[in-house]
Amino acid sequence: MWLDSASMPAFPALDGDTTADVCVIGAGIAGLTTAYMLLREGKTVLVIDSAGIGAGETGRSTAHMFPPDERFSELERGFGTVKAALVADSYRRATDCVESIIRVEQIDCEFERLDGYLFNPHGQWNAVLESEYAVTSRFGLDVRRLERVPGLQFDTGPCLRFARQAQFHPLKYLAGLARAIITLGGTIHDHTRALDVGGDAVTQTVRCKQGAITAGAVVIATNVPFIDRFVKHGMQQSYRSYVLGLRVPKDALPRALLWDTGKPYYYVRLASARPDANYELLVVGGQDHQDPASPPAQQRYDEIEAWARARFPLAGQVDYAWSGRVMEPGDGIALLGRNPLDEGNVFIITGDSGNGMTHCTAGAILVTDQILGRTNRWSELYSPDREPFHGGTQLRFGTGP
């Protein structure tokens, strides 16, 4: 869907040995945001990707920015009030960061601030909504209890409204980031696969088929780190989430983000079609499962389509169907920062937990601070070296790609 409506820049493969202050592996939102921020701080940065800009999971995202689907109430129960509040802070700052970059670099990527709604598919106020409302109210978040999501043809029943969330076109955003990186003096190489990383606390070498990159720091931003030595606990599991894009009449539905609390659960947003089209695309995702699993993909798509048509009878033909891979940490918190099984100048951004646009941007902010030697109060929260929590938190495994 995103590939059909974006023109992505292409870059030559690496050709021989080279050097940079920082080598970033992976040209999705995590890698390009990190590269952009470091370049703004005066670092020389080289980005490599085995395929090209946005060819990985960013291009399979539904590109919404919403609170964590593990729920703040569950995070508070597992990590305590202070750390759960830090999660809220990181999500707010990540969303603000994306908006700021778009404004500064004048990136036309359909960014919108809009309200998001969490509702119970059974149309009732329940303990999940109650506990989430209580915790977010204590954190001072702009969350309101409503009797239903306004403007929809179907009655959702009681819901929580999270104000000023966001959505955008992920590949148009990456294309704009890539242009900004080149303007700032950065280098990007497509079709350049990192084979290994090794070195010491001063210098790391990224070995590729086409040559070696020597850098003072390396950021591995590949969704799934390509090296085995990336976390000491084996904290991640792989999940898959499925998405459909269905035509709906233009301006027939409210501009909003929707999530339900069901099992399986679903998430919804709208996206623009062609500028001259008289329809929009209703983007509906869900049916998450652990990889690999059955039933087959087509059955997952059929279930999503049935769910969507039951609630949005004006939905027309299905134009797009795709899936994305979600990396789920065992305790629901992303793995961002120094890799514990490497020297202190190797960093990872992984464990998006279905909130990839938010976690990856927060990871770029955090890793940039660490490379520059600045204090970041999220460091302990997201540290890949932390002791995983496996207690009472009931994880929901991803808000979708």
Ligand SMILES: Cc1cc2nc3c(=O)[nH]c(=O)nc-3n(C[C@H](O)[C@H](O)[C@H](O)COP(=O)(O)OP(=O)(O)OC[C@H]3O[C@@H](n4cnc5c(N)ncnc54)[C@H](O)[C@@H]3O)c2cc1C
The other form holds:
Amino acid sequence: MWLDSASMPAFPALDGDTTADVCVIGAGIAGLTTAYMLLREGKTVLVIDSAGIGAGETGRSTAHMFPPDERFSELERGFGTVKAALVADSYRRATDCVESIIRVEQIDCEFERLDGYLFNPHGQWNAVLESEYAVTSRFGLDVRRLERVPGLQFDTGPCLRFARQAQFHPLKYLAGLARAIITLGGTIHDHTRALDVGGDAVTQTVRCKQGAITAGAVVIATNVPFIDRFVKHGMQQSYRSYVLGLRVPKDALPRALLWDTGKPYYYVRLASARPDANYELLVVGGQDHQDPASPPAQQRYDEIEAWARARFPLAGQVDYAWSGRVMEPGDGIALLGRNPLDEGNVFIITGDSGNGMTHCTAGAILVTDQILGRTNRWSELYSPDREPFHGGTQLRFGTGP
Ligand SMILES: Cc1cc2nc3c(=O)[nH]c(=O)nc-3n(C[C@H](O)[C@H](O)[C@H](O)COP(=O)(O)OP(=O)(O)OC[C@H]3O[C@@H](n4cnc5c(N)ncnc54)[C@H](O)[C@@H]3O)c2cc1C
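Which structure goes with the form predicted in complex with the ligand, now that we have seen the form predicted alone?
What follows is the entire complex, opening with the chain shown before.
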């Protein structure tokens, strides 16, 4: 869907050995945001991607920025109030950061601030809404209880409204980031797969078929770590999420984000169709399931379509259907920072769950600080070195059944 309305810059593959202060592996939102931030701090940065910009999950994302899938109340229960409040702080800063980069670099990527609504699919106020409301109010989020989501044909029942969430076109954003990286003197190589990373506390070497990259630090931003050593065993599991894009008449639906407390849950946003179209796209996702998925994908798409048509009778033909991989951290918090199984100069950004736009941006902020030797108060919270079990609680995986 995004590829139909974005033009992605392409770059030549690596051609021989080279050096940089930092080598970033992966040109999704995590890698490109990190590269951009480090360049702004005066580092020399080289980005490689085995395919091209946005070829991974960022191109499959529905790209809205909203509260954690895991819910603040769950995070408070598992990690305590101080850390859950830090998550809220990181979410706020990450969303502001994306907005600020878009403004500074004048990236035309349909970014908009809009309200997000969480509701119970059974139409009643429930314990999840109640505890989420209590915790987020305490954390100072702009959250309100409403009788229903306004402006929809179907009655959602009581809901929470989170003000000033965000959505954007993920590939247009990446294309803009890539242009800014080149303007700042960075280098990007498509079709360059990292095969291995090795070295010591001073220098790391990224080995590729086309040559070796020697760098003072390496950032693994490949979503799925491509070497076991890049993440401690048992910290995350792979899920799959499914999405449809259905035509709806322009301006017929309120501009809002929706998601529910169901299991499996559904999420909804609007997106522009091609500029000449007289309709827009209702993007409906969900049916998250542990990889490898079963039953077959078509059944998941059918379920999503039935769910969407029951609630949005205006919806017309399905133009797009796709799925992608979501890395679910067992304790609900992304894995961002120094890789404990390496020297101190190898960093990872993974375990994004369904909040990758936010987590990857927070990861870029955090890793940039760590590479520059600055303290960051999220370091311990997101540390990939934390224990895979928290407070004696068994890891809980995913939102799916
Ligand atoms: C269907 C779906 C809907 C989603 N919706 C949302 C949403 O609404 N909001 C939200 O916040 N998040 C959402 N997410 C999650 C989000 O999209 C991801 O967490 C995020 O895009 C991950 O970004 P990334 O940069 O870490 O990885 P990617 O975008 O996957 O980028 C990794 C890159 O690394 C490259 N690579 C891999 N291995 C190598 C190697 N060995 N050498 C070189 N390059 C390599 C790949 O080619 C790829 O381009 C969704 C995900 C899915 C699948």
